[in-house]
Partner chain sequence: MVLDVNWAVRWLTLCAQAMAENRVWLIELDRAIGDSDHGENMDRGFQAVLEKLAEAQPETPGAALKLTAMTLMSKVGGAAGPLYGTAFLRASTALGDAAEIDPGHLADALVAARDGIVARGKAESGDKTMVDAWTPAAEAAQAAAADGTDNVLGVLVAAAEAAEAGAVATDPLVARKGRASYLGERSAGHRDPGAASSALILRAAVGAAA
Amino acid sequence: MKKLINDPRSVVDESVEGFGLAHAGLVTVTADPKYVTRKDAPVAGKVGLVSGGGSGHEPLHAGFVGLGMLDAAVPGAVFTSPTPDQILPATLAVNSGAGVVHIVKNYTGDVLNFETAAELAQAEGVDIRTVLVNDDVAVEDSLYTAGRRGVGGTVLVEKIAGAAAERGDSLDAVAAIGDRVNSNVRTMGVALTACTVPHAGSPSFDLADDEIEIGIGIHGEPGRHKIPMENADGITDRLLDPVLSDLGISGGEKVLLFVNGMGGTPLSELYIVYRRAAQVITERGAAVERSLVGNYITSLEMQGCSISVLRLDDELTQLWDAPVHTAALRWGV
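Hey, can I get that sequence as one chain, in the form predicted on its own?
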């Protein structure tokens, strides 16, 4: 294992500390318990947005803390849910009296720990709503979750719900926007190689040199099947067909196309995937109105990508275009 680390046990602490130093104008890092808030939190009269999950998926979630997106992010150990003892103070720190929305990826640990934190926050008088993200079409169940996993669509939920909160929407309205995005986005991913969790020191799953895993999860969970390596267009079609089928995209519709890197894939290759995906969507009579390409929800150094498609309407497009200023996503400011 070759990694730019000091001690596997201190990876998350040192990474979050470095993130806070690098982006001191945007965020405040609290070390014990560990969480990240936007610099101006709590924002008076604004609904707070809190998300979190295991580390190793950077820039998710801390990279999306700031104007127009999250108010707080709670990082757990690598591929491990944050604890209620972290989530509760993060929630309280961003509560301005308008309530707080928890955006939770559908993994058992995340769901249970955010549930517990929500109950504790409500006991302290904070009104909580939860948006559960479950956009992965690859599998229905796994060892990590009951139902579909929350993957690339999480970024889109956080951006659009964050814009709704920033414009002053009510607690219920922000949660409803988040649910609407989740209902209209689907994702599927592929792994070309495994990743290595620092404290494990060895690859998290096995793939032969000429083999890829279709439908992989962001923690290395099994996908639909392993197949021999093929060209980019073939892999793109294998990912995109189930996404479009499950979403029921028809001619005349407008979509956002998001090609996400898993951490170890060059941007040049992600654009090759985007090229094919945009071509297929156009051939099916839909229009790609908005796009996002890059490493936004990763799996350490895994080579591979995911494709997300979000059905757009005028309001969702307007909220996507709204100003955002975070470490990892910024425009319009």
Given for the second form:
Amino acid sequence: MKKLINDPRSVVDESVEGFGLAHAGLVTVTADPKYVTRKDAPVAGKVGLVSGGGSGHEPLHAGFVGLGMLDAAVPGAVFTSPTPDQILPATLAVNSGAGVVHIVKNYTGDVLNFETAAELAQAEGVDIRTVLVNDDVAVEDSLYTAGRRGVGGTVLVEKIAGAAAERGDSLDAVAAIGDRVNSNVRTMGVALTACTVPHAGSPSFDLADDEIEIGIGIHGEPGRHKIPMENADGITDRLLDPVLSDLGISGGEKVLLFVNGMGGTPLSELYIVYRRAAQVITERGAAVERSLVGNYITSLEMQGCSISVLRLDDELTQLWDAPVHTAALRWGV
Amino acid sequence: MKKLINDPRSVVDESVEGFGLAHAGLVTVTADPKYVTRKDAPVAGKVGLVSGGGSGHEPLHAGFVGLGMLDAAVPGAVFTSPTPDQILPATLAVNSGAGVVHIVKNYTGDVLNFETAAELAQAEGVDIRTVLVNDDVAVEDSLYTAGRRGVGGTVLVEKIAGAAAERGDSLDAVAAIGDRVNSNVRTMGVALTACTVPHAGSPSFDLADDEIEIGIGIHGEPGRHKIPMENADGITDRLLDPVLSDLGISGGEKVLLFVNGMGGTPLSELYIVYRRAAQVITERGAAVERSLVGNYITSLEMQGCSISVLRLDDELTQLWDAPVHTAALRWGV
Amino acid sequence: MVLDVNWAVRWLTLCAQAMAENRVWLIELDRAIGDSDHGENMDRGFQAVLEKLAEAQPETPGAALKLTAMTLMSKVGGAAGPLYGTAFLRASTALGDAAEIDPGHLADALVAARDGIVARGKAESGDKTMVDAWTPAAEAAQAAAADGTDNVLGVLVAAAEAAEAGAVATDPLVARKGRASYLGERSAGHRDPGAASSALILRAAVGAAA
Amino acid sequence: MVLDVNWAVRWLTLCAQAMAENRVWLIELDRAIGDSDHGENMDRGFQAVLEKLAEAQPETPGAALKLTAMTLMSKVGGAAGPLYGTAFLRASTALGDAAEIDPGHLADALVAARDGIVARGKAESGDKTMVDAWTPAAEAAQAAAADGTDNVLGVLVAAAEAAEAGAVATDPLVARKGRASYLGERSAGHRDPGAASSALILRAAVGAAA
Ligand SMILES: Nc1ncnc2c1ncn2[C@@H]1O[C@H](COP(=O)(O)OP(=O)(O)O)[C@@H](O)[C@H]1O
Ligand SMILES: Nc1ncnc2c1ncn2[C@@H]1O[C@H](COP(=O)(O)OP(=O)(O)O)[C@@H](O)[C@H]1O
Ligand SMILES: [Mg+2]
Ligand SMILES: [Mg+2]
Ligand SMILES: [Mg+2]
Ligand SMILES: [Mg+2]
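Based on the form predicted on its own presented above, generate the structure block for the form predicted together with its partner chain.
Below is the whole assembly, all chains and molecules, this chain first.
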């Protein structure tokens, strides 16, 4: 394992500290318990948005703290959800009285820890709504699973719900927008290589030189199955088909296409995937109205990507276009 | 070699095509000969800015085409400089009559190809200035080398010269600003892993599990020497020391600190490097006034990073802060 | 043998030792069907418990378990943090402020712990989770205590052995809860990490009493 | 044996073949002290030359070399593109519109090619570049032609052998120009890729005449 780190146990502390130094005008980093808030939090009258989860997915979530997106991010240990004693003070710090929305990726650990924090916050008189993100079509949402995982769609939920909060929507309205994004986005991912969790020291799964993992999550966990390596167009089709059919995209619809890198894949390759995905969507009669290509929700240095498609309506498009100023996503300001 | 590609020989074509599809509002992609221009080029009265080089360094250069930065980018084959028959039409396409600045990284191939294109453009009546970027302190600029390479500083030259062009500076003034940035920036890089050029199929150099390459360029070429793996702070010091001393940074000065990922290193690790670098600079009495952290000039999927320090003055700071709207760098608009 | 606060502290100390010793093994188990962090999480959590115990010596076994619950809740994260936190909290409540634990008490506490995990995580037996260690452990403790024995060690041993057997029995199961459930059939053939750490915790309870 | 336009076309065809066959080897050489693209660049360039030749059959050797120069210039990129482009352009100019090349002509063309490379790249002998193949080749050709022989094949063979020896002689050198110079002392012990491809080109010229 070769990593630009000092000590596996200080990775998150030092990385978040560096993040705070690099973006001192934008965020405030609280070291213990650890969370990152928007510099001007709490914003008077605005609903607060808090997300969080295990570290190792950078820029998610701290990179999305700022105007028009999150008010706070709560980083756990690598691939380990944060604890209520982090989530609670972050929630309190961004509550202006208008209530706080928790955006939670659907993993047992995240759900349980945010649930506890929400209970504690409610007990302190803060109104909480929770938006659960579960956009991963690789997992069946059935009695036999912990439900679909929250993956790429999380970035879109955070952006769009963040814009709703920024324009002054009520607590329920922000949560409803978040839920609406989640219901209209689907994602599927592939890994070409595994990643190595610093404290574990060896790759998160074994993959031969000619194999890829289809249907991976973002925690270095293996996917649903291995297949022999294919070319980019073939892989793109494998990811996009289930996304489009699960979402039920039909001709005439408008979508946002999000090709996300898992951290170790060159941008040039993400554009090759984007090219094919955009072609396929266009062939099916839908229109790619907005796009996002890059490393936004990652699994350390894993090579691979995920494809997310979000069904757009006018309001979601408008909220997507609304100004955002965070370390990792910025426009209009 | 596992890559999200269809055919090693179509990597650049398909990637640039995807880039054009994803950023259709921002750029125009010309397929043959291949170059990328700003959607609204030529901008009347404005000096044109053209850069280019081998592909494999994405988002450089196409990702920096747009308002406030480049007017055109000319992508060569992977790690191979483009040819005059690409550079010339790109130059003509962005010339509004105010002349064109070529920003050229100092590699024999880039220099010779841009030189030829500049001659041809001059012959067609276009006034050309060339800004040569050579910020890499790993290489001694001596009779015994081809001179220092253009590396991380290129991004800063393109941003700042682009802002100068956008505010209406003359051809000579834009070139002078570009030269000023180049004289005030130094960079040094490290590789933890090699990268694999698609058409080559095997890693660009051999590196043991406990070795790193110090002083690498951006073409997957080996560096000056291998050393045993060290921790992030140690590596940061090895990169930053020569940068600071070559630049002659002294107490009271203001700098921009740029920690650049080589493509395969997680953002979280770049922030660990940033943390140490910012600490060291601060300890030496200088002030980090601006910063940039991320993958901006890469070597495919190489793991590693480079550290660039730019000495700031008020004008350079103002130009850095000026609005920019490109696929990879955007603010103020 | 009495199960008093000294036993409780010895137990938690042995837990911390077991997690440190088995950190890599638990990471390996989690690597196979999860996300490679369970050993790190448990080790971090119980080291924090040790630090807390060094700061404030609790006065009753229940107090020691409550302190453990709060610490695990705030230091472990992931799925295991809230689940073990709830387990220790419910066990602590079941013990109240008793200075010594008798067999019935002990069985009640283990049942309460199991119920807490089920209440939080909604897993059933056979879902390939830590429940598959705790349910047989709680039931074995109840059965042993039902004899009216005053042999607390016997109750502990019964629980620990049942937990160990329960953990081993997760090997062939297909996971239906937690991260391993994403793997579907591929989760079979691997031990559940949480069931494995649960067995280590109950084994430590025996060690502390022996 | 006459060196006419048919010879020139055969030469360029054999060059394309040699680059395709040695693509991997040249990439390997460039991998060691450069950026792994020389074989790919040369192969791409000469394949393009073949396509051009299929489109428009040139009328003289000079025209064939000019077409080659323009094609390499526009298809190869990197350092090699402009350098070989200039070399072929200068050689073409030296040949003028002669239909057949005599030994003196041939030597002049090789000297012009070498001078073009030096003018463009500013490398000296011993800098570990393609100049280290072209200079001995041009000099050997001059020496062979100076005899007043009418044996063009002999001139070609002398040039090719000298180029090959020159390429081999780059092995121990420390590079002072091009990408390999960044490596300093570490560049010693490897053959210069451009010198190697130059030797292949001149060997193909012999093949085309034999
Ligand atoms: N719903 C649940 N009910 C009971 N136990 C669960 C549940 N989900 C997960 N677990 C347990 O948690 C263990 C994983 O813990 P850990 O690796 O620390 O957390 P995470 O899965 O968040 O990475 C699993 O092995 C399983 O025993
Ligand atoms: N200044 C120079 N003069 C002569 N030849 C040079 C010079 N610089 C580089 N070369 C030649 O070019 C070769 C490299 O070509 P190539 O790999 O295609 O281009 P690049 O170095 O741009 O990747 C070197 O092996 C060397 O022979
Ligand atoms: Mg986890
Ligand atoms: Mg090259
Ligand atoms: Mg886990
Ligand atoms: Mg090369």
